[in-house]
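Let's start with one chain on its own, the form predicted alone, as structure tokens.
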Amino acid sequence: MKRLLLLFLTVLLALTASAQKSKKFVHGTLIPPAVEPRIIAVETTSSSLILSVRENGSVFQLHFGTKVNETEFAAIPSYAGRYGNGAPAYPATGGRFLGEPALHLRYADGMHNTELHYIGHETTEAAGVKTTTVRLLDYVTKLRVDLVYEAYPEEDVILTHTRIYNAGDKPVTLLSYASGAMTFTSDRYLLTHVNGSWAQEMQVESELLTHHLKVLEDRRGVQNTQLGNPAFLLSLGTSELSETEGEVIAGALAWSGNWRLSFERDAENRLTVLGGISPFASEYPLKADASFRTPDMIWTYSDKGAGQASRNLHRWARRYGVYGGGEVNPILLNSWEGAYFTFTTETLLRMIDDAASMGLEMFVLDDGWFGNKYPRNSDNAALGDWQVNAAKLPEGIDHIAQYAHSKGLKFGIWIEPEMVNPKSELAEKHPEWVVQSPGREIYTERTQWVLDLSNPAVQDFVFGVFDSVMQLSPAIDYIKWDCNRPIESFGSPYLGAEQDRFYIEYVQGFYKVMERIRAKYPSVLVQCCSSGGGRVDYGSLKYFNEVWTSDDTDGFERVFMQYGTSLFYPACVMAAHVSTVPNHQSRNVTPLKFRFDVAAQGRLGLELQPRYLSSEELAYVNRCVASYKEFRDVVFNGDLYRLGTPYGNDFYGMMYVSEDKSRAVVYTYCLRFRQLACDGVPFRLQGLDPDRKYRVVEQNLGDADRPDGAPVTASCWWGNGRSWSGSFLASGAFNPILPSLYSSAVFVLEAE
């Protein structure tokens, strides 16, 4: 590592020395050297990003969108004016730029101006990914910025990040430092993003952007996707979000801490989008010869509506963005809503027996298994004390895990290693490890505090929690990693006077822990849970196999949350469970069939006490689980097509299609009763080969919620069991009858 750093500094000094030789002074003012104008193209299979290097060394973005011939852009004049054609590729505070900056610094002399000039670029290729690095320099301060563009041709995705180097001899302070900037030109911009709260994550909103600045931001420190998500869709030239038509850009930030997305529409109707770490309380110091790398910003362009933009992101995520992406994860029974804190070894063994009898593949022991001095019998004690509770589970974890294996099930266990209860041995031993502001109250939420992951000693402890839990049994296959509160009244005893580093170094500390875990435990399945959907981002997914979409397991609510999640994240990460009724969060009562038909959109699981199910319900569960196993490979690796939206509509459908278009699974739901549904609801199926015939078979016929428990054998679609062309199924002739609220149907299509 030291050799690489020495080599980099040598190259940097050579570049700087070369630039210094050619610089000019006019009346005492430094004039950067002229450069040869050129075009830089970053391309995928269907899109192009075009940058223009001007004679004065400024770098502008001319285009991001449909695939173009880059040579023709060389003819575009850089006419006089503040910007001329295009917009700054990475706008910095300084010079003539007066908009929202991607880069804003304060220098040791108190000055804020930065003017970046082109000094070179290079393109390399590895494993099919082309990386273009554009090198920029401020000749006055010797600040270097590398704009890095990674192009994934087959997925039509471009990742951007910046590397900021302080090549001067005095420290600088980073005030804002976006991961990338993109500028667009249109008459209308429709922004689609999500908001939410606990148990109401991923609620979709769309709005037309007016002039000036629109900012989406989260400052919770952790749980930074509970109220929103660092991802968006931008539709150009329209007032409505379309799944199938029009130009749509999708963006997502790979960062698990405070984030900021900004959208600035200027007087000339150009829209500049910035994405990166929130600058809130994060004036990051950069010493001489030090550098800072921003997280990745993920971009994709579609000229076929929002559906294609989502599919681009999903394909990239399965191949590059998710740990073990696309692997089929096991169907599980989680103990939480079935047992909460009140269980014994016998309780768990019986649940394992029930899980095996229902055809499930894994049992997960949730919260409540640890703590001795302060037993974990509620959420007010024992976090931090990760010893097995001897009174509750005298036989130990290995006994339970091995029993699960003997029944043909994998075994998983819950931890929350970033948190500590005030009532714990850990809090008594290491009060300095708690996030706190000296002299002020340390506020509790869910009766717990946050551990300071900016502290290397805490990082060692958190890694040790995972490591020691894995040592409890060689039969542990899965860890559910939870994180149940945000950061309040932040402060780090470890960082001393440099508190502005805290929010960034907490996340970097979290990533360091996960890198150690993945180095030692590459095969263990790990779920990212944070009070449900509080940490659903591509920064975390680099280390996690899946996310817990929401603590709200109500089937009706999950339709909307899973729709919102699907805009940016693939089905392979989306844990979706069937729970009991009345639902423990919403108190809503929905049919068992509807709950299964919704949960089968993602990684299926159960969140209930099996012994409370009737014999008819148990038989129906077996049928649904067996059915899901037959088509789940399409769920995990297929292309998603949303057949409309659940918002404002009585009916909603969506489908997955295998990449070779040989198989598909279609989901249809009634969300509000309408009498006309008795005549059938037309859905135009998408993504199929129009010339191939597909045999259509409805799944999970019957409903254990019927008063007499009798199976229903008649399909809700007249064409069930027969073969139809893809073009016919796309015509609207596929019209299942969904006659009442919570009616639902799932169909599997097989090409002949």
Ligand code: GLA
The other form holds:
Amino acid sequence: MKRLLLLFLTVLLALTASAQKSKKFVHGTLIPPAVEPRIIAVETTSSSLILSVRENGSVFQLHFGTKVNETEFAAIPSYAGRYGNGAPAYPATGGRFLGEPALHLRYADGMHNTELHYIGHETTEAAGVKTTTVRLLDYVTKLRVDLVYEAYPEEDVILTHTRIYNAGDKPVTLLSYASGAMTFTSDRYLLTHVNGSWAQEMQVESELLTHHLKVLEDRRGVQNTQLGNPAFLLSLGTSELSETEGEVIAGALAWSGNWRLSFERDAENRLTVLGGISPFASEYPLKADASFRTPDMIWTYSDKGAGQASRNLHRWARRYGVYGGGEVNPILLNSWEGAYFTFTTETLLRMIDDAASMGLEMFVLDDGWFGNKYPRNSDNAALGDWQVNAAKLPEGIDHIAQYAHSKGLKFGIWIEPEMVNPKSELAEKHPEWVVQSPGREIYTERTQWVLDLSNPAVQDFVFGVFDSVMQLSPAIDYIKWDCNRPIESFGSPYLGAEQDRFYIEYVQGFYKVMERIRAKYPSVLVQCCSSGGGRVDYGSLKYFNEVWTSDDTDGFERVFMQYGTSLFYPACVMAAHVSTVPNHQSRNVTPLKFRFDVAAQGRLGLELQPRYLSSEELAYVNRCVASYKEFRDVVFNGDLYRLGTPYGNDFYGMMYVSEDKSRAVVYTYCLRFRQLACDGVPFRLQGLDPDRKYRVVEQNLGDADRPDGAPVTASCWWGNGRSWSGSFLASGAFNPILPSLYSSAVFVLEAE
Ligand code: GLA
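Here we have the form predicted alone; I need the corresponding form predicted in complex with alpha-D-galactopyranose.
Everything in the complex follows now, all chains and molecules, and the chain you saw is the first one.
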């Protein structure tokens, strides 16, 4: 009895002590309880992220990079001072932090300060993916933040996101809310990112970061990747982007709306990278008891240059990041550049016949098939009215789709469900569904307006477009989902006074629609188009099988755009079409062989009127299509090795190698011709097994025209048709002759 009483008293004492400890006030200030310092390690096969929890409860990042032994990091003294070692793991405005915040809030009393303290962490594992959640609390405001780190060991990829939970009893406003922060230490930081415009997407730029803040941002609401991309490469300690050497970090944000990447180099030369939703016009309200989950930020570290960083992202994407990743998608004929808006059922059936005879696998009916009151005969009417145009296609879609199936082809069809033309029945019926600002002109672009996807009724409509188009024929296998303008002068009649929610809820609305589509149509192939290149991000790719890389189908321009795309996105998503010359976008003229050799880097397609091909060209197309079918599994599932860069170089090459290193495809191009290059151009092949022998066979030979008119019938490499070791091929001895502008050569390598 005495012992029981003693135990009771001891427990009571302990409880009171701990309560007092957590409620310690000094000069009226609440001092959060001390915590036991500890190290939290998030690891992949070759990289480590090390977080340290300090006695005062702050959580710092000590390291993200090469694999380390975490126990040694426990020995690092965490001395006083603004930072001590490392930098805040998720810097919040408040406390002693004065830099660019990952988190910034305004509380109901108007205050802006947040101080996050460690209250616990846990790691769980599911299907090989380890998820570490670090729980943080602001003791004053009751704001809770979970930092979530998902580690994909084999792919060397770490995903970060946060859950922000308002556990207080008053609403708060989120002003900045990044998906993750990473800090690096080096003497030099080379940032590589992309810029662009319509038909010129994914142009690569590199720059050395100076002190202060560098921000990459997009504010277009949709078409969020037409002018840039929420992805970057960061090379440490160098002024040059190397494919094979040095420390490179890659990051990509999985978000299909406004995004922001920031790079802040502080006085001590530390660089903090933040990635997340752009806070532009998005002061997001969070009611009491409500939470907000930021999108995923995808990070990878390579100590073998940019090539390995890209390969890590690609492998992760094929396995986790892309809908249907790793599956081989069909070679298609798309009607757009071959027919535009001018076609009849006959035109389409004839194109299907031609596609079948060229060995293609799918026919896609692009824009122009819908609208009756306002027929879609140009881009100035009918978006929103998704009924088959009875005058143009009186037999309906099923007739055409079934015809394609009867010829052994799949069938696809184009929609642009988020948009509406002013000249449409939909705009007449639902003017309140259009994104608009009261009393102001609703600007058109491509004579169209954007529908307000933050409105659940519009979400139902957009889902209904997909759903009802699918009902046009059981033979529809593929949907091309377009989105051809950005949002301007934003405003949602549905959101009333809460316009700050618009940009975020538009994207969330889009994802809700895609969730419903994927639940009902799990096996339909869906392409994310958006004027080409306008919505290439890992937020969309969770639902889409591929992207339309660019509206610019010029082979020469495509070399650069596909190079830029390849920095962050895998070949399996990269739709690449052979079109006619002069190219409809650039007026450039390149040989048919060159166009094939470039389009064969991704998911091959044709986008031209086959009727205009000569019989020699048709025979050549047949050969190229047949050869592509033999090696495309390596394109879709292999690892990419870029053999340099097309920028500033006369010659460029790249290759894919199967994961087991038994097969490879090598692509080589002449992009600028300045001399009689009688000697071969040495390319050092990568990724091969040095000790295995590979039989090298050039593809796409035949009667294709070269710029000088000579048919390319003989291989341009002296070693063609024979077997060579991986080490020999890596030595520079592989040196095809590329004797004129737009010469190109593709080789398949098979291990013996
Ligand atoms: C966009 C797409 C094109 C084509 C047209 C149709 O520009 O990117 O591929 O579908 O729309 O209007």
